[in-house]
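Just the one chain here, laid out as structure tokens, in the form predicted on its own.
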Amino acid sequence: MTPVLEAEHLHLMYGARPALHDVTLDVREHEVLAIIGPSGCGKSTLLRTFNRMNDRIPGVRVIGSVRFRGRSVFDIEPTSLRRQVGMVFQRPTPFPMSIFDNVAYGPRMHGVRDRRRLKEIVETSLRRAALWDEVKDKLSAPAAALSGGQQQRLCIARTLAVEPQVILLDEPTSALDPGATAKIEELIEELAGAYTIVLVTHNLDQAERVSDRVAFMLAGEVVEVGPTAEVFERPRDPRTERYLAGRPLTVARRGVRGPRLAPVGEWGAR
């Protein structure tokens, strides 16, 4: 089966740093694949590659092979890419409108004008993101007033909102209260059935109760990959037990070597 999505011996620098160094990654239909690692060793870097986020960024240098669905993400339009491929920040982010537009906009973007339509999207993705029964009284309120829970599945919804086959979540819960966080773990679970789910997390515990597979990641490099409870229990690499057992790394920085890095867009390989 094609994988969902797919890195091949990725190559990332911002500027003259390297961020990624030969990383080769799939993630598979339907599951949740949590991404763990020490702060700085690429883990974020490596999500914002698969919708092309990094695109925004000055300087940013790739060679390899990013894949959605068997096609290059750089011969997707980015927008496009993004629909697909929705993506939920560390901390949450409402647009300074009401809680009803912030979830409308993107199918507004997309060209969706029927207000009963509108009416139908709104509601289904705030039930999906179990937000409807909290916030269905007051959709005309600004989003700006629900607590940073409520903002954290608001923006959930909204990318639920424009149907995207992946979603990738980035530190969802790390600025939220123990009971907002179970509340989003609730709802990752919830939604794995129906989606392809990538978890950028810092949470060894949360990692273990939400996801199928775990990749470990360590200055920049993919250093194990597998099913959860098997990395958990019986890590392969030294470095794993390592860090799951809490203790001290030592990472030999490594220059970037190989073939030329060039700059996105650009890419000698598919």
Second form
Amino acid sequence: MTPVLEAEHLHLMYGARPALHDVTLDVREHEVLAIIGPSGCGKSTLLRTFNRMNDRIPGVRVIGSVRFRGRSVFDIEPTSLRRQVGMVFQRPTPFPMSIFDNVAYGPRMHGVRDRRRLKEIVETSLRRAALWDEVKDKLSAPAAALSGGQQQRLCIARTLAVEPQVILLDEPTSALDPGATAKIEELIEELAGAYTIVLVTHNLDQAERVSDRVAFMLAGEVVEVGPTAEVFERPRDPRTERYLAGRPLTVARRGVRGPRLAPVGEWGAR
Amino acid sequence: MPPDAGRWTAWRRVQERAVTLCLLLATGVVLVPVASVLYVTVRNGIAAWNWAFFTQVPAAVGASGGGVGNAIAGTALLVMLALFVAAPVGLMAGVYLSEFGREGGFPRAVRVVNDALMGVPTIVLGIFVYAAVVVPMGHFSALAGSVALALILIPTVVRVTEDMLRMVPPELRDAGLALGVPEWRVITSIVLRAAFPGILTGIALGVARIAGETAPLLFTAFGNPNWALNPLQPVSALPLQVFLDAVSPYADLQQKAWGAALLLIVIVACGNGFARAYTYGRKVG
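Structure of the form predicted in complex with its partner chain, given the form predicted on its own:
First the chain shown before, then all remaining chains and molecules of the complex.
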């Protein structure tokens, strides 16, 4: 079966600086794929090539191919591609308008005018994003008044409202407290049945909890991809093993004193 | 504790007092002129305020009574016309600089020219408009005056728009684009909307400023002792009226000058107050 998204021998340069090197990776229908790796390893860059958000950065050059359902993303109109491949960002980005208008924004821009239809879309999207019960009585309140975690679920609802097939999540919980994080993770698991999800995260436990497969990136390369349990239990590449060993929580939980090597967070940084 | 700790504490206290005193004095130096301008203007001007002051045209020279109604209307006309030209032009140029011309030779040149325009003495702009508008038209006019005022307002609007748009977090743009919305619609429906309170504040401050400009009106709008709201005719304006009446030998007219000055201060203060009230409690993005 054709993968939903696939990158093949993908190289990406910011000017003269290489950010991705020979990346080959596929994303399969209805899976949650987590991309992990230290800061600056290129995981967000890779994510942003899937919906062509890197186009906007001056001086970006791409070699190799990125395909959405077998078609090169560079042959698809960016607006059409992004409707099908939605994205949620690290920091919540509520628009300066009401909760209702935030969710209705996408459908409105894509030509939905009918009030009843819009109400339906907003309710369905907010329910799917597990936010409906918290906001149903204050849909006309400004979105900025919500808490950070609620704002992030609002952003997910807003993305769902344009009915994408894929949702790209770029460290969606790194600006949130543990309670809000747990809610988003629950939500990811619920959405996994209906959407294909690519999750970039710094949080290894999160990757382990919510993903079906995991890709480990280092210095612009994909080092290892595999089913989550396998990669976490029996990494094939020594670099993956070292990176995972640097995870204090896991070490404590498994009662194993992993080899304490170089501070992992700094690999891969230029 | 070292043996001389007590002495050190005392010395620090002296230092603290001295610095606090200096800061208070500096604050006083700033406040005194403002307070005295307000005090003198209110004391001399308030007596001139009556119904006739706001509704009538100036009385014949030497006669008492009359008012500055035509100057109030003239200022409103001039500011409105200037705003009508400067707001759209400035907004569009600001959007261009912020959204499409971040880098490159042309945008950089535009910024330099814009900043230069902001620094041109307003009387020079007045002369320019005299040569460019008044002379070809053959006579002074409100139109010429508002062109001069627009030239003062435009660079402010351009600058404020660009700055406010740049303060909108890039993530907000990305979030709009990521929904598959074309860039121009993201700019008009999200970015401008997020920056709007700031831009409006900047425009309000600019308007307050041009309402008080005198020099560029001297040989453009020129002044007019009668009601005149035709943009193609000379009109009066509050600052012009202050200028004329203040130098006249008649006590009655001098008092009218104080009254008009007070009115100008009130207008400018209202502009500032509106801007502040509108900005407080809001933030961009």
